[in-house]
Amino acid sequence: MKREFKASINRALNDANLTGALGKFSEAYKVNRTKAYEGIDFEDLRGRIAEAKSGAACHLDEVAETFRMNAEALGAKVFRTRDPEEVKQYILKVARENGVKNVVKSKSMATEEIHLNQALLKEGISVAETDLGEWIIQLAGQTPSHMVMPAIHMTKEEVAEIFSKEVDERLDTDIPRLVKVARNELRPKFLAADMGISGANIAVAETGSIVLVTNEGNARLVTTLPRVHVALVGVEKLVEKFETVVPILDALPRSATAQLLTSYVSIISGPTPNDDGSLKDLHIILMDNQRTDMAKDPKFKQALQCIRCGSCLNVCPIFRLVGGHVFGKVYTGGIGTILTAWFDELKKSEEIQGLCIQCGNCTQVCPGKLDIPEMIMEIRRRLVLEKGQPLVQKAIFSVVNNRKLFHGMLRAASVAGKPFTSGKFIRHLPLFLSELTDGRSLPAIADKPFRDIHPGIEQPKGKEKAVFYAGCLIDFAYPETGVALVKLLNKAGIEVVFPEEQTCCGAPALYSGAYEVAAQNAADNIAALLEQDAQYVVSACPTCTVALAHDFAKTLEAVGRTEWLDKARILAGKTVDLATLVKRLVDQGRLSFQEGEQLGKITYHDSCHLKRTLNVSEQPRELLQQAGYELEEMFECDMCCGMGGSYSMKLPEISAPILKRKLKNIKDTGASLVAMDCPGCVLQISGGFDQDGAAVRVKHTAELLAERLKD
């Protein structure tokens, strides 16, 4: 990463009033959310947004034209264009024919996007935003930081500063007042203005309609007087039958700011009167700047189903800590770093990409279905295919790809590491290292790695057998788990297979866009896992399961290697994670644990990719209840504890506040063992807290399960 990105970052991280706001209001949202939705099927309203969005992608052309004709009839101009510079001189052009000298504009990312406001005043035109958050960053002198918030980054304290300059009077932060400033700044301007410049949140091609959703009215304004007004629309905010304004009004308001419903919803339906009754002269602009590029992309034609909520940036880890200005200069989050790659060009999505952990909370409120995620990984893969890998990086993958070796290096470590470890943890680490230890201690690697421990456990020989899949640093870290996890299932009568021939999962190149070399690792752990007849394949790693059982044919499909499907569907079928397979063991009447004894409370951290990707939650709580266990949930249970994989290592400065705040919510539950099924996550929390000395254990579930097994 560059150092201006870098250095981004860390100013953002160290702005207190930014950190706080955005902190506040992510808390908040998600209870608010939570409320707004009641008695209303998410999934089924998101299901039928997603449908009918989809649908107009992918057949945009049509649906722009039946929109264009039907808008016509009504009385307005449609002009319909690829390029943003083609958007800009026809809106000036109509500037210039109608003697424009004052311009009102309601919000719009559109025009954001193709930096209208410059081009305007470049000509002399003045244009005035009327959207209080657009208003402020306009006298301010930025660019919004949320596309329905614009001005979320910013303080009352720093609005109050702002608008005491404009009006060379000293203002206090007295809200209603600074309200009542913006009022009388701004209605001037609307009685001024020549032309009003809109947005539109939805476009109906069966009506010739478009719809706007605001909170302050302004867009009304915007929209009634001026004589001229024109409405900037991307095509993806086009439907085809007007029925879908229902679902779309109905998720809008929810997932944007937790309400229920808007002050104002505003269908124009052709030009309306002027108040001398002439018709007001009504220009609507469907912009594509690679929009039907993006729907012609089966990778990216889901992007288009955005109702531009921005659901994705409020229950975002890393945007509640960065705020928006270090995602670029319009769009932002992970949605945004999308829109960047496709509405600007791939490079300018370089360093931003990297800012996504992939643990996977947008995906769990989007209204649209959107997978971000996944859309931020083929980013990730494109990048690599167009520039290649990192000299670095590439280094690291051919020895992780080389099985033997990058097994005997880690053997290595454990006698290197050393000299820097105490007990079970590294504390510290030397020189350009340091930073790796900063604020969490590392796991030591294992006298004994679980491959080497797994020959001398003596097993129940019978019919039923489950292959177990390690992964690293089950293997070779945490070997214990692994234990308890043969303990587990020998107690049900099931055999623990471990074949030494696998390898790494792939994830960390999967998730660094080096494709080929994921592609490699599956393809050696296919041939690795299957080799035993076994009805089980089990892993207590999240990460590995879902590599197992969902990532691996992708990888194979998306690089060629069709040779390996039907093997990696098989696979796939067999894989299982450890809860849910103990879970069922137990409804069988195969596992039972001990009665009768009070273990004291415990609370539960819920790893990203088990809870969703493997939608998988309840079942471990459930069992370690049955073991005598009295849950205390915290807060925030299901939010990411920062490690991510290699991000804690890549992005130290943002995993670290993440882990912070997750050892807070612990310790306030007062529990005194907090439990998970992710050994990613155990170190990273069992690592914080050692560094933060409270006296709270941190076990994977598999241990404490089999701690509790009757005899």
Second form
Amino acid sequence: MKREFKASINRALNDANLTGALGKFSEAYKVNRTKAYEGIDFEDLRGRIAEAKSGAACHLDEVAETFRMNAEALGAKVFRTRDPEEVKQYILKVARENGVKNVVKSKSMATEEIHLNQALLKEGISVAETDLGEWIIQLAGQTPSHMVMPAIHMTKEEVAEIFSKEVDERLDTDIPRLVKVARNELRPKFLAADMGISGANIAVAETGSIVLVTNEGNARLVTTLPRVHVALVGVEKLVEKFETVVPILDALPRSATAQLLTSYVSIISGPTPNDDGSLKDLHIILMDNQRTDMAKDPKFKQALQCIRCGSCLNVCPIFRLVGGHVFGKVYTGGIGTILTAWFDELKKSEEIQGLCIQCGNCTQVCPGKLDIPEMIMEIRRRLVLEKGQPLVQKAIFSVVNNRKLFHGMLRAASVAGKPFTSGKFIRHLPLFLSELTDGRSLPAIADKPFRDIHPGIEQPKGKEKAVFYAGCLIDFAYPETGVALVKLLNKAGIEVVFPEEQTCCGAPALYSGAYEVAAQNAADNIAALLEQDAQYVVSACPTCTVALAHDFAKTLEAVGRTEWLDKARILAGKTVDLATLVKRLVDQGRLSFQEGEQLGKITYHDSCHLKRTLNVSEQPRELLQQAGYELEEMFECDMCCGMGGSYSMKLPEISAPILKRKLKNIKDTGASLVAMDCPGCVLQISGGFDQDGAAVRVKHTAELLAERLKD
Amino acid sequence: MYEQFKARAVGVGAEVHRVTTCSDAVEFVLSFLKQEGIADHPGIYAVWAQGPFLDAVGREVLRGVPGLSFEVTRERAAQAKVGISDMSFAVADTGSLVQDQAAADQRLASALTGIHIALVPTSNILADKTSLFSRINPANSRFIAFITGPSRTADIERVLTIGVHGPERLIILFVDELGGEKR
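Next block: the form predicted in complex with its partner chain, after the form predicted alone:
Below, the chain from earlier opens the complete complex, with every other chain and molecule after it.
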């Protein structure tokens, strides 16, 4: 990672205004958004949006042509182009033909995308952004840091400073007063402008309408006062039917700012009369700029379902730490990473794609049903295909693809690590894991991996058999979690088998874009895990479970190793996470816990993959309570702990503050014990507490449950 | 539905009133204009855009009110403290008003002024957008405007501030007598 990029991250992290404002906003957003969606079936709503938008994306050309015909029939002039340069030339031509000297703009990301303002200014045309946030950043000479709240990174002091210069008068930081200054300054610009430029939130092919959504009322003035109105519309804003406006209006304000509806929505269909009675000169530009290519790409087609609400930014644990100026260029955050890779170029996204920790918060709230982390993984894959793997990573992965060598090295690490070990933790890891983190210790490699312990466990030999997939962390660092798992299943009469040939699940390689390596891991594991005839394949690591149940098939397909697909699907069908399986066994009366003892308060941390990919969150909570614990929920219980596999080593400066926040939330519950279902989270959080010094025990749910089994 | 609408609209900062007859409505408006000190002087004008309400009551009863004009030019609207216009529909679940505002004076009166008084037939309160969309059609309204509360921004430090480019007060007056579907 380039030094400037790391420097920009550090600057952002040390900007108390920025992290304070974003942190406060994201906390309030979660609560307000939930309230705004009360009584609404979000899954149904986003299903309808995704279907309508993907329908339009499937035949963009046709839909755009229908829009053009219908808008032109109403008297609008419609210009379609793939090329951003042509957009600028067209607007300049319209400006010249109409003798335009002054332009007022209503917020439009598409014009940011093509840097329209510079083009107009170069021709001697004055341009005023009229959205308050956009005007602030225009005066400050900056770019927007958020799609919906462009100036969220600035304080009222900075705004007062900027406005003071503009009006040549010392202004204080009273926000209503600053807003009044903006109103007074911009009003004459509205009245004097000869051209208004807007974007569009929706373009309806069936009726030739554009829909504008604002709170300030500036879009109403931009489209009313000047004689000429130019609307610049990315073709992804197209929908086929007028009725689709309803679900988008239901979701967009709720997701963007937790409003039921914005103050103003304008549906404009053809030119309207000006106040002097003449008809407005209405130009609608349908801009492509890579969108058609995106629509043809099976992995990225879904990006056209985006309604630009910015909710992926609002819930992103990374965005709230570093803000938009690190995380993207014109479009920021998760979706911004994807749009940068396409509208700009793939290599422009090289650094920012690395910011995604793959926690999946954004997929849960996206009203367009985009899987942003999946698309970011695909960007990683394509970057690796284009540029190859960095040498160090290549060396690591060549080891990971050779099970014997890899496991040999892990065993060696348990010996080599000795001088560096203090209790259960290594403070300095040897070998390839040596670039380490602040604020977190790493686990010691166990003296005896689970694979060596397993043969010594005497087990019931019955008809019911489960294959245990341990994953590297449980096998080599936390074998006690594996022992607990065996104890739980044995108690229910299930024999647990452990195929020795199992190896790394491939997640580290996959999340780094090294698909070939991950595919080899997948194939090796499929062969090993299906060799035994068992009812289930069970794992106590959600990341591994996701690999087995979701990723193997996708990865193998991506690299063309389709001969493995049938087996991958069989494996996926058998795979279950431990909490779900144990809950089932308890419900069936095959397992029960000791009764009558009050074990005191416990809090629970949701692991990203378990909660959001596998949709498991109630089972472990119910089990822990059945086992005698009193559950005290923590604030942001399902927010990522900052582990993210190798993320915590690549971007320790980001991982550390995320972890710190998590530790605080845990401590704030007053519980002296925190349970979780992922050994990666155990590593991160127990490592954090080791250095933090607080007396909080960190345990995998499996161990807590195994301790409480009825004899 | 009136109660639901009122709760939602008040929730986003609108002021909601209801009268029985058109003459009650005239009285309400006149006393409001008086209270706001509307006079024939730039900055404190009032403008009233042509619409179903004026059709129903006629302008005669309103003639001679100081500062009030029915000619809604951009200059007059920009200098007006109060703008009065009709709204066709009210949508209960979001507290929104909806109207065909293809005529420029409708937008000038409701977008440039400091206070917007919206007159709405009580019988045209609809449950939600879905029922609204069966009543509006872009084929016969070139500028369909939704108005939900006064103009607002939260662009500086996420602090909600009212009245940035549009009206800082939205006063909604339901008139029972107006009745029927109006365009």
